[in-house]
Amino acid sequence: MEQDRCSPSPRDSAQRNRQATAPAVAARPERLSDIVENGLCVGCGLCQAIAGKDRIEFVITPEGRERPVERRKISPDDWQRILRTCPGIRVEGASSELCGHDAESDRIWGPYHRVCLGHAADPDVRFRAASGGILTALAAYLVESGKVSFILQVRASPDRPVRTETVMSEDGASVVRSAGSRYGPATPLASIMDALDRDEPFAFVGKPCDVGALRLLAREDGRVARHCKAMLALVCGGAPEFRKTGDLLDELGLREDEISLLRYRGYGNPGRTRIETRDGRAFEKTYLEMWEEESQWCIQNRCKICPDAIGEVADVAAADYWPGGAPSGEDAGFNSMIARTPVGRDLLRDAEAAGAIRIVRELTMRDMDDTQPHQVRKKESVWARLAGMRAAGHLAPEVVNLRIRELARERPMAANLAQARGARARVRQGRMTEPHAMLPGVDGWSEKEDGAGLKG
């Protein structure tokens, strides 16, 4: 099982350690800030794009994650609109509509058409981009075919480059200059509805719980299915907290302030985790380096209990193509690519008859079990863990269509009391809640001690 929790480090706090007292639990979240202390935030900002950002702020926490508070009260309307379509609380697989009834489908890693093993054709791109670069060579494609007018995605903020923003991209150079894995809190959602009022076609790549309440709004707001073309994803394995990218800060001595570049991958696959000052210093760190110890990840609680990290619902899911399961040194990069739906499998086509593209082989799905194992863990695991939680009083996501029931079913009985103990254990011990999150200036700490106290 996952660690759940990071080591601490020198820059604990008061803030830092604030003690997450369980919330009282009904059986569905009755304000926003439920949401937040059962652990089930994932932080993508829709419930913000939906209520309005003079009703819900977006703050970094103390403990380094992204979280809504509620600064004015939630119309009804848009209360009920956000409990039918926030992934922490609900996580849908694919219908047939959307997949297409020819589409194929797999125990663990649901329905595809195509499932292949490529890189983007332009090197530059390929060496930039983290693994192979597709999702970037994708989202460039449309772009630049006009199929789309622009992408909406995230990107290292260039005047802040440890944070992370949200932008519309509206070229290729422009995707190119965003590529790179971002490991830290974004709200790219937040963004949703200006997208939506551009009244133009648009493509959105980003994590699988963005794309899956993405998917949900499609239901409450008839323009994502008119304007957004593609839905491109990562296979994700799980979203940081700041407290990753403080910890590595501390570790080199260094101030959010004093930093020009913050690279986590790319330039090579996986490529070097890469720091720049404003006075010319540079640091370095090596994949296996900078992940080689699972209890320091600093993973959202929500992340350990996803149902669906591989995408089931985008157009294309593209992860790493790491045989065994992690990089063994550096290589050309590569992606595995799902093309989950028809317009995924005829993007994949046309990307490659366009030259954006190079297909290298087919793959099979066992040849995803094989390079991403740990997904194949954590999706027949999930449903004993929401099972524990549940056995212990505690708010768990509503999931359909994701055969985590199934699954369960086929592992054995100690296996599966194993992983719902765990989880009512952490649950039982507060692991699974955190404290209520803080508006700066208002709820009795400082802006600049956002983030787990970066300093800076």
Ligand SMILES: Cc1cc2nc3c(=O)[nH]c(=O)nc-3n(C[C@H](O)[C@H](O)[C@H](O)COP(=O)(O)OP(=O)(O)OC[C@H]3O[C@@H](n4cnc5c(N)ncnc54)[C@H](O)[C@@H]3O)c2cc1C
Contents of the next structure:
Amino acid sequence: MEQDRCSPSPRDSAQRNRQATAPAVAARPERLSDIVENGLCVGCGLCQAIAGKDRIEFVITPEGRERPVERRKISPDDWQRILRTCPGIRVEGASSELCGHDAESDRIWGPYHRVCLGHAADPDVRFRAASGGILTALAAYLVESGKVSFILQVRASPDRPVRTETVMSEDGASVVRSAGSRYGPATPLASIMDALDRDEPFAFVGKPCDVGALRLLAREDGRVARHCKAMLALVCGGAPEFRKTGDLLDELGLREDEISLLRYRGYGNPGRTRIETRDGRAFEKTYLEMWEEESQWCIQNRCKICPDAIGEVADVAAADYWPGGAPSGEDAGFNSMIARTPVGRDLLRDAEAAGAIRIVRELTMRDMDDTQPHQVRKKESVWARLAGMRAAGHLAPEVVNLRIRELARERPMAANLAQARGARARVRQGRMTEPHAMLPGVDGWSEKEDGAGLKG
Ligand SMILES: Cc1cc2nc3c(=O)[nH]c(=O)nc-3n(C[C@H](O)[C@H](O)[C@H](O)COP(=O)(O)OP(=O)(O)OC[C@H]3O[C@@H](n4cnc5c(N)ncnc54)[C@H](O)[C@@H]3O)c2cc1C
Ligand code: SF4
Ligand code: SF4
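To test you: the structure above is the form predicted on its own. What is the structure of the form predicted together with this ligand?
Following is the full complex, with the preceding chain placed first.
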């Protein structure tokens, strides 16, 4: 596996070295910190929603990760529910009940009813959104047509635009204000109980791991199936740590409290990363300046071993559509989209009929391979990476019904061995572990260290 610039800071390394001498890792997590310290937490917020804010608090660690900390003892029942639903340790593909018996299935891309190319019909939505605005257009259609009362999603915080907050958008305009990709920590599921408590129909937009966790929660809490009418996912290359944003601000010599706008992309496809300050300055970076060098993505450990980054249990998964896998310039904005369930298939049909989205043409899964080559590589490598982690005695997520073993079997033994050895080496070097997440002012961590060194 690649050495990435983002993960090892001197402080991180020192803490990791201390951990390297710690007792062997448990085969099964015994407490919340086992999930975090084994590098499996992705910061979705679900554990906090289950156990309550009085028991689990979220912190941004000095390394730039948004992580849960057990402030008061989690009850045994809640701990069992967390074990059954946390996407860090359990990842499940779609059952035939969810995707329907008439769904087709692709070896890489999983179950689907339809795969097509399109964009939001409203040119303004298409322009503002991350790619072609399909997720925003579908969500806005659901809420404007009265099929749901609100959309649970994330957006840039209006008060602190560098941070990402969760919101329940109750009309189309509010959904459009949440358009765009947030390449930093986001905890959409921390608010899931508040959404369920409203006892109203809603839809959810999130990353594949967020949606996967919500599907698992549906088994625990009947309100999910009753109230959540659609789950929409973005296809995901990995969620960067806050450090990525912190580095950008450092490079530009900016403090967080100076910033009035931080847009990672959008306003074009892919659009530029744009930062505006309260005193009227503006800074921009192209998409390729931000993301061309994969070792500088600063993605979380869990993302490097993600068994489902393509939204296999979403109703609709939407992605970029760039032949070859990277933008060759700006375009008007397009999405590939995969309707995976009957709910997703009908949603695309109804939204198109209502004039909310435009479907340009049908695609094949080989078009998906061509436009998402990194997803194909990851899907084919994950099983060997997990095997390498386990061989080194490290905790690894339990993966069900995602074809990763079958995909590994199709690959040359040498390729699997290389992935497994890479993962084993990564574990042995302490690069899969994370330092203990601490509460500011409680565990001897100064408040100044909050926010991955972001000043302000
Ligand atoms: C971390 C990350 C990694 C990505 N990696 C890939 C990739 O490898 N390949 C690819 O094709 N596309 C990737 N994308 C998705 C891509 O940027 C677009 O979001 C996707 O194509 C949908 O486009 P859209 O125009 O329909 O989105 P929009 O209409 O702009 O809607 C985006 C929706 O996603 C939600 N959202 C944004 N950021 C987050 C977040 N961090 N967590 C939860 N929800 C969020 C917003 O609330 C909004 O509802 C990634 C996005 C993110 C945030
Ligand atoms: S992945 Fe989500 S549920 Fe699991 S420990 Fe992290 S925040 Fe909690
Ligand atoms: S790569 Fe996987 S674990 Fe990481 S944010 Fe994306 S869906 Fe979640």
